[in-house]
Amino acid sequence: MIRSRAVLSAGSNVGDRLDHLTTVVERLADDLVATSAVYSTPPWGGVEQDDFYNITLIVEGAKRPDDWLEICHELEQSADRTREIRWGPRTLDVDVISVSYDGEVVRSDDPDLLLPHPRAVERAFVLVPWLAIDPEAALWTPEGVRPVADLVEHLDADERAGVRPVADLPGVGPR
């Protein structure tokens, strides 16, 4: 079976944020390549709510893109995630950002799993932690493959500054 490499983003702003993120890391431990520090980030999308704690993870395993998505949904369900308000508060949100096989980026326009994530280039809370664990990271965009470092540099300075490292998860550091 072909092995895939995926970049996932997880965030929480309801309940015990660190515990929710720890659960993600523990569930993905066998496939984990790297985990960022925990970053405090302002909410994205215009809904008034508490700040998020976010992490970015790189995972690798004998999984298809929809397998990664299924794991993300399982984690959200186990955290009692509800989907009442788009971009609203949530116990846990886990997104598949990018998936590749043997260095080839998977592109999908399936509405259930758009790949690479179409808004990742706009989100400092995804890109800043990703860059911290993979300085050579690149993301496919409609304009072509772009280094994550360049994408971060082109974000609004205030948005970049709003992504602040706050903690490492207990027992977890960059791998």
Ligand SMILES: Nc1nc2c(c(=O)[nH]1)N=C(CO)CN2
Second form
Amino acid sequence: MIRSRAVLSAGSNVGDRLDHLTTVVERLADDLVATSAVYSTPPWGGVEQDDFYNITLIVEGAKRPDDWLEICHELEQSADRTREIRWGPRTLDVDVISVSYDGEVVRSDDPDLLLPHPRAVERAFVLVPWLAIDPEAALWTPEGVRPVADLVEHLDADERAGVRPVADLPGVGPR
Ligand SMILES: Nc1ncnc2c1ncn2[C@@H]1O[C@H](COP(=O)(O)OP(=O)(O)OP(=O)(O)O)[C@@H](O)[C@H]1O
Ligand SMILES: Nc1nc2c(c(=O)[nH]1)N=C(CO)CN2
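If the structure you just shared is the form predicted on its own, then what does the corresponding form predicted together with the ligand look like?
Below, the chain from earlier opens the complete complex, with every other chain and molecule after it.
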């Protein structure tokens, strides 16, 4: 099977946030290309709740887009994730942000796997860590392909400033 590259975003604001994110990195260790630092991020989406810890990861492997989504769901289940309030508190959320084959970005309007993730463009908690691990990153948006650096620059200044690196993941060295 052809290798695909995926950008994933993981977040947690319930329980041991670092522990939940560490589990994600450990599960993906064989496919990891890069992992961002852990960022503390104010809740996005209008629900009042605790701050999140977020990471963005780049992974690569002989996988279809669905396979990446399945891994994301497995990880959420292993953290006993329940779906209660949309954009509300959660032990672990793992989303597929973008998938590409040999630089060709996959676009999907399947509601079970929308690609690229339609709300990534407005989420500082995805874009800021992504830019930190891939300064050349680009994202498909309804206005065309945009450098993530430009998207970050156009984020609301307060929102961007709220996304702060707080830790590197324990036991996960540079790759
Ligand atoms: N790119 C994607 N990554 C992850 N899930 C997706 C994607 N596109 C569609 N989905 C679907 O969205 C559904 C809801 O996912 P989830 O509960 O994680 O949403 P959410 O995190 O509350 O909101 P958001 O999708 O805005 O991040 C899942 O069942 C999943 O199949
Ligand atoms: N900062 C931040 N806010 C969120 C997050 C998240 O991971 N980080 N996930 C959400 C669920 O989609 C809703 N809001």
